[in-house]
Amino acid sequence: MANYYTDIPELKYHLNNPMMERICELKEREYRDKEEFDYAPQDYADAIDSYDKVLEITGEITGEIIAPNAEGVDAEGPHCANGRVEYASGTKQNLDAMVKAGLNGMTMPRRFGGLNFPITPYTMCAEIVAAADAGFGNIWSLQDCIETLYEFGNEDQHSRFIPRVCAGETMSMDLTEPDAGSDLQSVMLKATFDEKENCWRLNGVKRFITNGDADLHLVLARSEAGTKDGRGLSMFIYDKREGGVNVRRIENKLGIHGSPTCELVYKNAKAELCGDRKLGLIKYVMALMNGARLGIAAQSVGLSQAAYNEGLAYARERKQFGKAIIDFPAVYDMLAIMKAKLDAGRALLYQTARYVDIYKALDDIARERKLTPEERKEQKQYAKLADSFTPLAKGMNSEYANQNAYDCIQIHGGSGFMMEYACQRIYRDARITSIYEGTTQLQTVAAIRYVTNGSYLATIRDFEAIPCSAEMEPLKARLVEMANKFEASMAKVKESQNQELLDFVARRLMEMAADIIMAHLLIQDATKAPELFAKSAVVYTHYVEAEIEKHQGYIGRFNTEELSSYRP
């Protein structure tokens, strides 16, 4: 049977990144848990070994249980009866295996029953699971909603809810409503305080809720009567044991069939406030969404890996005109670009995860003691990097997942259009990644300020100063020229002082920045591990060079008078 971790050596490479030593030092508080928990690591080497073993277990379960169940789960899907969801039989087997292996509450402190893992190895687990079944990945990886409860809930809530998630209970985040999709400040689910019972009551409807019949829900609701914007919204914890929420229906979706996407009806449901009133959207949902976006980036990389695996295997086996189709330039060109996008996107994903790890660990330490001036500076630096990289990781990887799934089917030819081949499921599953948890267009909105304020360019210039191997130097020199073109394109748009023009070309500017950043990360990886990444560094640099030329040419020749031609 395949092991979805050990079969992908690139994952172990990213696990052993030098930044992990600082991450482990912060997350483990200099390894203080070793005195209390026999499974806590003694030092950095022990911590990495622990992550490696858990990743291997995850890869084994994925290869032996989740992957073989994927087609059956896709065909059967979950069922809804009497207001409750019943998972597909294969999904139940998957969950049972993950719970028995102790793979829940992975990032939570050991005192709650968690593994105290950093975000980075947990994200690798999410990628591994998604490579086999993206729909099941949604159910399992929503455990990371507990990060928000841990960050903003009180000690009593920690003690009651976190151990349950660590023991295997499921979670959901209930944000979207029929009239509030991306525009979450329009949420109208009503929260009223019940003086007699000393609790909050929730009434209304939520729609498109992933894993909507979960055990524990984080719910965005309007707590301030008479308000209509985000300042009237608060975050609540709903426990299914209390009752009051029914599943009206499960959506009939194009893909991710194993993941029940539900419409929920709240009828006087008992709930409790998480954090402070009026900060639900302004503060808590932003934290929740950033975690979710990193999760979808991981799901996207998993799907890209699955698409590449299927395309490569078919191209090797399929013969036409007397030879395997992988020997035709038209086919190996597609496969090379698929692999380059996969490696580049994965590099961006784990660079982002490491940034998140450092700032989140320092945030957690700040709840125990006052940070030193050096730690505050470090926290601020990595929080900014995480905030700027997250929309790139989610936006670019979700687009790459779709592109790789498309090319996988193209490699299969007519067979790819047939339902018995896995590539059609991967294609259907990939389509949602650029839509949910913020569309690619919304990732552009989140990223564009880092284009205009020069943050991405500053990061690129920092990368230019990092030494690389002699073999990679010519590629890096080309990236310097690409950065100059990006800077010139950015300057042209800013000089126009036309906000509509900036909005119109924002995605092109974001992609230019992301392309150059990912190419630099690949060159850094190829310098350290040429046997894994040198080919992709060459292919991706060629690909990016063409993309930069295209975007620069488009922006350079565009004038504001032409905008009217694009309006319907």
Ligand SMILES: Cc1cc2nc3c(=O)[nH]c(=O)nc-3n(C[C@H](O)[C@H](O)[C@H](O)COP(=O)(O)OP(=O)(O)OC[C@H]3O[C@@H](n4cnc5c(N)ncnc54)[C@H](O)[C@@H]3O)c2cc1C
Second form
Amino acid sequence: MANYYTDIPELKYHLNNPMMERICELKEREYRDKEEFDYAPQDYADAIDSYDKVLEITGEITGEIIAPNAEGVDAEGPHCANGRVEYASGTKQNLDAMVKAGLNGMTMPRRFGGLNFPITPYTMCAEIVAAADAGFGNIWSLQDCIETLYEFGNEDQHSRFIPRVCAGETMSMDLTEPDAGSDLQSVMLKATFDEKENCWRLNGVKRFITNGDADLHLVLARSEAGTKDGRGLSMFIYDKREGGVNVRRIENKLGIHGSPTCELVYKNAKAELCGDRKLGLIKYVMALMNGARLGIAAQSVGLSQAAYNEGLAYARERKQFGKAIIDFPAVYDMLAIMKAKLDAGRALLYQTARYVDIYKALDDIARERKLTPEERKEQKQYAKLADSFTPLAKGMNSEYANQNAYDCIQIHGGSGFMMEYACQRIYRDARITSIYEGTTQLQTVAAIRYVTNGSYLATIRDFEAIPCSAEMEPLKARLVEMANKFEASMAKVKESQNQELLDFVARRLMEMAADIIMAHLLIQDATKAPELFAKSAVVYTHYVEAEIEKHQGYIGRFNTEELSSYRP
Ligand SMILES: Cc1cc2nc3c(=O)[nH]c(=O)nc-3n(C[C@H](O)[C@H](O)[C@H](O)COP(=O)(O)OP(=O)(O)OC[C@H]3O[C@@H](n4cnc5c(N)ncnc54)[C@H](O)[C@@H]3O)c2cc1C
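Give me the form predicted in complex with this ligand now, not the form predicted on its own.
Next comes the full complex, and the chain you just saw is listed first.
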């Protein structure tokens, strides 16, 4: 039987990254829980061992239950009757297995029934679940909405809601409306304060809500009558036990069939405010979405892995012209680039997760005591890195998942177009990753300020100073040249002082930065574990070198007057 964790040694490599020691020390507050909980780790080695064991269990459930159910769930899908959602039978089995194994509320403190996991090993679980069934991955991993409730809710809300999620209740994030998609400032769902009942009431419609019949919802709503922008929005907690929200319909969609995408009608639904009024979008939903973007990056890496596995297995088995198709350069080229994108994207994902872990753990400590000046500096440094890396991790991995799924079908030839092969499901499921939680264009909007303010370049220059093995030195030298090209392209666009031109080439600039960052991460990984990453480091450096030259050529030769030729 497959184990989706132990079968992928790259995951264990990332789990053992040296930054984990600091993460564990902060997250475990110097291992103080060991006195109170017998399952709490005693020290760093014990903590890593416990993550490893939980990942192994997740890998086992994934291999033995979730993966075998995926096809049936895809065919059956969820149903909607009387305003409620009924999951596909395989989804129910999957959820049941995850809850029984205690894999809910994983990142929450032990006093609420959680496992106090850092984001990094939790994200690994999300990746491996998505590799088996990306649709189910959504339902299970929406548990990370509880992070936002933990961060911004009060103690009373913590004690009422967090234990329920740790016990297996599900969550949803209700943001999108028919007229408010990428532009969430336009959200109009109305929140009014009911003086008589001393509670808030929600009225309106939400669209495209994943797992919209969840037990607990985080809802973005307009609490300030007469306002039109983000400053009039607040975040609310809606508890299904209170009633007032019905599912009008489930969308009929291209992929992730197991994941119910719902239209919700709020009729005087009782809700409670989470955090302060007016900070709903500006602060809380931004935090919620950053967490969810990391989740979609993990889902994308899982899908990339699944696409690679399917492509590789087929290429080894299929024979044409008297030999296995994997022996044709045109085929092994596709596979090598798929693997390189997978390894590079995963390196970026877990680097981002580690940055998030450090700043979030320090944020949490700051709720208990004042941080020292060194800790404050560390918190700021990692928060900035996490903010700048998150749109890259989401943007690049979701595009790579789509590219890998496309190549997986190509390797299968005509069989890839047939419904009996898993690659068609992977292809359909991957398509959404570059759309929800902010399209790739919106990830570019989030990332471009780190291009123009020089943050990415500074990170790249820091990476250049990290020693690497002699084998990797020539690759690193090529990366220095690529960074120079990125710097020159950026300077050219900045010099023009033309905002439209900057917006026009923003995605190319973002990709240049991301390509170089990922190649550096791969070189660092190949230095420590050449048996796992050396080939991908070579292939990826070669691949991105051509990409960087293409983008530099495009930007360098671009004449601003030509912009008018592009306008419809
Ligand atoms: C299956 C599925 C599940 C979903 N789950 C959830 C959920 O759980 N909760 C939730 O709240 N929402 C959810 N969504 C909604 C999802 O987040 C939005 O669909 C997405 O953010 C895009 O919004 P939109 O569909 O309105 O597209 P639009 O915003 O109308 O975008 C259309 C196009 O215009 C581009 N565009 C828009 N603005 C800009 C800009 N400023 N710069 C450059 N390009 C721009 C976009 O990139 C895109 O190409 C889900 C959607 C789907 C399909």
